[in-house]
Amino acid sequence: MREPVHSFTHEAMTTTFEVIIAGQEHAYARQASAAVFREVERINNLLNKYDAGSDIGQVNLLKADERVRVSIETLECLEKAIWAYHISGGLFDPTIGTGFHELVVDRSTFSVGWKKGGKGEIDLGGIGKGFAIDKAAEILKDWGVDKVVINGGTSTVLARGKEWDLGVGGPWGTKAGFTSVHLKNQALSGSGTEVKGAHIINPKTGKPATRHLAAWAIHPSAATADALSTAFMMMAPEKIKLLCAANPGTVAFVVAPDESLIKIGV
């Protein structure tokens, strides 16, 4: 007998979040998914740059050499962004080249701000959905829900508890023969010219990313996969191989300009 599977959706972060729960009664799964969506909204309220009252909104209002206290979740997300910034050689840059290196994150005082030398403007759109998914997964762990898929729109998905066969969206994946993936306790995030187009800006040049047509990253953390898929759009395959080798559990799929699929870390 097949175990029950329940699906629930919620609009947040300008996309549709979906929670798929297996092995639970419908009423309990619905309550657990509602807790997930509340967590997603809470994280969005902290990271939304368009809200001047959010943590990130407050950081963006600061001048050089100023600080503001923020939540532990905002600190964690910024720390993950800083890691991705350094590991990608600055190609993942939440300020798009305007001054992420000027950011100061201090856990001892729960403060974030800018160095004396200058400041940037933070937009965590390239990592925020993945971070919200990771935090939502923690909520489900508290609920005792272990077999679950959390999907943040068309870009990032996290699968937990069993092996899930998931489809890979986007025309470039279809053309290159990358249409499905098996995930267990892993996240997949994708970026591509057909989805975000010129919105993926190379912070080194200020111009749209053109090295690859599409890129996907697999990692145990949805936030990390989210950030790396953006960086992979601009990284040479040789550098992606080095990054995956140095970070166990990281896998990359890249569609080259000739529409061929490059698999790295598989």
Contents of the next structure:
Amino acid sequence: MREPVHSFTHEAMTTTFEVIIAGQEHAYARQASAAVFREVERINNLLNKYDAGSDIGQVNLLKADERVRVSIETLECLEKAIWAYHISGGLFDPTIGTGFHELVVDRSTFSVGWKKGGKGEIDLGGIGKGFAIDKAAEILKDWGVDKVVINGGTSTVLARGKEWDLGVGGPWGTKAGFTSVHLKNQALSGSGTEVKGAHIINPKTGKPATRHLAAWAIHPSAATADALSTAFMMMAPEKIKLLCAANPGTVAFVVAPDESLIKIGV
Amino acid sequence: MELNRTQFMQTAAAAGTLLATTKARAVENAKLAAKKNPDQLNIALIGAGAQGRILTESCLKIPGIRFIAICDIWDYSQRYSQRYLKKYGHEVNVYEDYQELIATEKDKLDAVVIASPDWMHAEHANACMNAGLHVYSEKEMSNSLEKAASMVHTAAATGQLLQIGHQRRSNPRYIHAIEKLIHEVGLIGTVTNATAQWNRAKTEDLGWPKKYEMGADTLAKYGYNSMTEFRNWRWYKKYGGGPIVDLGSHQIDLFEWIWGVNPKSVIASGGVDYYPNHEWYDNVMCIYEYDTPDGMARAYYETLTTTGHRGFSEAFRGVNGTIEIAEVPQRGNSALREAHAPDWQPYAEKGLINSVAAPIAKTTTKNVAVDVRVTAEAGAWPLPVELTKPAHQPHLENFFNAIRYGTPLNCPGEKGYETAVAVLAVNRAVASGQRIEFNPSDFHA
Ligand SMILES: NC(=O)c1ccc[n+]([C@@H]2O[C@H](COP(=O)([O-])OP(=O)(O)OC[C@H]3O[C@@H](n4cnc5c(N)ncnc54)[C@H](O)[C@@H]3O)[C@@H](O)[C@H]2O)c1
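Next up, the form predicted together with its partner chain. The previous block was the form predicted alone.
Time for the whole complex; same chain goes first.
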């Protein structure tokens, strides 16, 4: 018998977040989803680069060789971004080539800033939604809600607690025959040329990423999946293979320019 | 560079930072105010709910602030904050009963931040001040004027500092708009009117995780009738003042700052129109009159909780222009010039405002004539000051600077009381359907 499922939406981070909860009464599911959305707002208030008072807003206003204290969540998110930056050979770059290597993240003083040599301009749009989803999922543990899907707009989705059958949108997925996916305690994130046109800029060239038509990453962490899907758009399939092999739990789907689907780590 | 004490305090208050050259002197001054080590103020939090967490996050960004204890009656709030603070290396003792916290920790503490529901502020704040601790208390001071007045009396009797959480009073954007542009420069001329609103889309009552449901006996022990009332206390008369107090108080507080006088009267309309299970009015509209040195001024305020239209912002309207501002700059951050007003370009050249944004053509379709209305509507002069911190941080910094260096508080208990008198009157005006006239003496606790 199918369990009843309740779904709720909320506008945040310039997209629509959706929470789908199974195995709970409607009223309780709604209250839990409200707690999820409050957490998304909290994270957005830390990471929103358009807000001069947010952590990232403040970091962007710093000059070279300056530091500012930030929240633990901002530290965590930046640490993940740095990991993705290194593992992708600098292709995932929240500063789009303006100086991510100048960033200093100092856990001991809870501060972030820039090295003496220079500074960049951070935009966590390529990881922030996934990060907010991860954090929001932690809140649901308190609520005893384990069977849940948290969807951050059209690009990143986390599925927990049971096997969820999720549709994969977008023309490239359809063309290449990648239209649905089963996820359990995993996140899927997609990047492509369809949603906003070619919106991923290759930090090395400053030009739109065109190596693939679309790329998806699956990983237990939504933040990681979010960052990797961006990186995969620019990485050669052999490099993606190495990355997936070195990081168990990572799966990639890539639509090559000839519209064929490359599956890695499946 | 040697600064005298007043200059130092002004600089420190303005810059929000400690100048290295004056540090030695500052430490000396601080010994007067701070009991222990001014470089490290030990603080406790009472009420670790939504706002308690926001204040905690801001405190953690201020150098030299150390949490040593928290108090909350709900284990869910206790756990969250204890875990959160632990991540920053602050090991705190956790209390359910504030009296136990005070008794055990008072010798180590300098100050307490209070973010419990409104009806508990006075009890918590008075006990802390009587134990020799400075207090930052969230607004509203109380849902009862007697209790609010008792806080002012205790502060006076004990000599402890009492800051009320109307954080716009410490926001450099508001200080620039009100003290610089309106008071000092006279940019918009005599301010004859003000409007402000805080409107929210309809929402459901707050819930709670099942496994953290409080037992009926614990709820009763602390005076809450049910879990629903405990979570949604702001809607019930026993614990809060409803949206006009919860939201309106921040903005109605600004009217006194603009005009330098408290209101002379208020009329209001409102009701329990939409949420039948709530006690307080979900939609309220009111008009205050201010008898200012420059003549009569009026302020319209609305708080609607069934529509989010126009969100939250304030407009101060003078004969030469209007300043539109909001705590979130995207919702308001500019001055609008009346066509007859003197040229504002000289103010822009002095950096007091930014140059007017060029009118943006609405359309490039070639057969559309010049849209006169669009041209006339443009002409918003952006305000140049940014707040590069979370919204509550400067107000907390002002409080800690008051402890450390004797910096004057931006919203001492007396000010918070004046606002409470003005705001709580709205609920009475709605209930009675009568215009309420104030005496100047009403605003003195
Ligand atoms: N300045 C602002 O911008 C702002 C914003 C929101 C709230 N506030 C104010 O902050 C205060 C708290 O509001 P909130 O939204 O965080 O409410 P909340 O219900 O989320 O949190 C209140 C907390 O106080 C605890 N509490 C209740 N009774 C207590 C008692 N007797 N002793 C100890 N703890 C007790 C509750 O368990 C809860 O954790 C209110 O006064 C509110 O007006 C200010």
